[in-house]
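The chain that follows stands alone, in the form predicted on its own, written as structure tokens.
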Amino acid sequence: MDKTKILFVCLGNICRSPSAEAVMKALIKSENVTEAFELDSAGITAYHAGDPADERMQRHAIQRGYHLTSISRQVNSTSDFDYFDYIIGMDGQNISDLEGMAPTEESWQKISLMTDYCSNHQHDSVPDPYYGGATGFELVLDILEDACRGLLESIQNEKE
């Protein structure tokens, strides 16, 4: 069985996308479907390439049992669009940037917005918590927990 490959994307790959990767990783582990998925995260920019996730984001995630272990990297438009089945942006600007990077119509179809998978939160994006306080980091995790559940359900429904 081929793995479903998901790439989560935000601006710098130090807050939202590594958190989405960690939340999804925990969810698929709890559902005993880890072997069916391959997850990664990346940033639109390379500004934080090689860095671990933001320490504040890590602290908030750890309080919920998530471990942000990924190291920041930039989206690779030549290989990522070919390799991943789903490329999920955290906000509208990420989506616009990804659409501009997509090398083919087929790869453009892989792009979606994280909050499109939410069922309990009515946000049009996962807001960037970088310049805010603790409530921003908590909101990101709340939205991602909801969206990751919806994403998993959507993928499972497509496979049936």
The other form holds:
Amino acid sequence: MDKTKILFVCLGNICRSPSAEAVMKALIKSENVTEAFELDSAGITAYHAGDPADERMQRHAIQRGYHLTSISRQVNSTSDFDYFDYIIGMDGQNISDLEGMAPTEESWQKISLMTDYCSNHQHDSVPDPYYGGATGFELVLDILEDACRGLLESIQNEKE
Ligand code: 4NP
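Next up, the form predicted in complex with 4-nitrophenyl phosphate (4NP) in place of the form predicted on its own?
Shown next: the complete complex, the earlier chain at its head.
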């Protein structure tokens, strides 16, 4: 069976999207479906390309058992849109930027907003925690845990 390939995207690929990748990785492991997925994350910008995840984000994530191991890279507007099945942005600006990059109608259809998969949180974005304090990092993880459960359910329903 072909793996479902998911790319999580935020602005810098050092806070929200590496966290989304780690939360999803832990979820699919706990559900025993790791082999069915391939996960990655990337940034709209290359500002932090080559950097590990933000230390504050890492610290909050590790308290919940998530290890942020990814290294920042920029979205590749040709290969990523071709390769991945789902390209998931964290906020409306990410979505506009991704829509602007999508090379074909088919790749445009792969784009979705992370919070659209939430069932417990009412947020319409995963708020950028970079310039804020501890509560912002915790909120990112709260929203992502909710959204990842919904995303997995949505993909599993689609496959049925
Ligand atoms: P992220 O957070 O998009 O969740 O990785 C940010 C990281 C860096 C910057 C902004 C947001 N920055 O401006 O450098």
